[in-house]
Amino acid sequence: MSSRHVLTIDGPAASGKSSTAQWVARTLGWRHVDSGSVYRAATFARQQSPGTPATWTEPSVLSAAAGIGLTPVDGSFVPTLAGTPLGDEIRNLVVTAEVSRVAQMSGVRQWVNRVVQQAAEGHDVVVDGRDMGTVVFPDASLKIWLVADPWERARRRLQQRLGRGPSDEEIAAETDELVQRDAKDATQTVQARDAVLIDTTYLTQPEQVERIAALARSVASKR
């Protein structure tokens, strides 16, 4: 494998992993790899095949996802299905509702991890998502574990989704969903022992990006 720097950003759902990773990658001039987009692409691909989500099995998801890859575009990678780039369609309601269940399938996780490793080959990358610092890149140059209070994570997610300040009632409902998601993901999303924990509850995104970028520059200068 070609020598390169790998920065992993892990953490619970809605902790800001992907948006922060994108920004950090731009700041460093590295490529961003969003493993979550591969899980979503696989879920979307299965959605296009016959059968309701209740009938989905691991083999059927893997079969539907056989044509998925990651293609470098600008400073990132875009998921493709049979060579066609995927965009907003991988964020439809069915995909959002089912992607967590798909990600619990061990064979799918192993497949996604291989896709991400192959995409990162030979690049300086910022990678976010499940297993990144523990399974996929255990020897990463730097590992970050992002956390934030569930209420704040819910507020941020709704702000992004709605484009306005959410009400307390909306935040409360979203917080309940996140707490349930955390419980479901707890056995799968684990902090690497050598990861740097950053609590972003009271940090602005520019502050957290600069903190992570500074750590990455420091580590890169010593390698």
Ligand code: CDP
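Treat the numbers as computed from the prediction; the structure is a model and nothing was measured. Residue numbers count along the first chain shown, from 1. Here, rigid core means the biggest group of C-alpha atoms that superpose within 1.5 Å across both forms. What changes on going to the form predicted in complex with the ligand:
Return one more block: the form predicted in complex with the ligand, after the form predicted alone shown previously.
Just this one chain is shown here; partners and other molecules are left out.
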């Protein structure tokens, strides 16, 4: 049996999975793989080819996604398209609106799962997404299910995006979008039965990172 450690962090949109996963990985000296960034990169790659989103078929997404790779950067991975690193463009409005539909294509899910497993291969890793603890790493040593109140998730996401405290109107609009995306993602967002639930609504980020890192250390020391 392999002695490597896999920590999965799953949960709804904007629950802080990726930033927490990255920070926990750094604290532990493990690798971090963000599966959502691969779904976003595939959607972005398809957006660069001709045709409106209504014409996006699974074969056309997979063909566009063939140009995607993952490059290791600072213990994490950055998606690349034709060798060029992708940054904030994978968070553009069209990608965010269409990624849930792209992520429902079974061939795309199989492809992302392979990419994520290859990046994680042979390393102690923290992986985050929607189904890491159920479908992709069902034998993970520790599974976290990260949730937070939708209003608080929307406030944090806007603070991160705008770099300032958002107004109540802005938070209300963002909350609607998050709740709609959660509904679209419902089938692929699955809480593992053996996951530890952490509600971060009233936690600071350092508190949630320390809580998860402490659980991971405790599990790792017992194996």
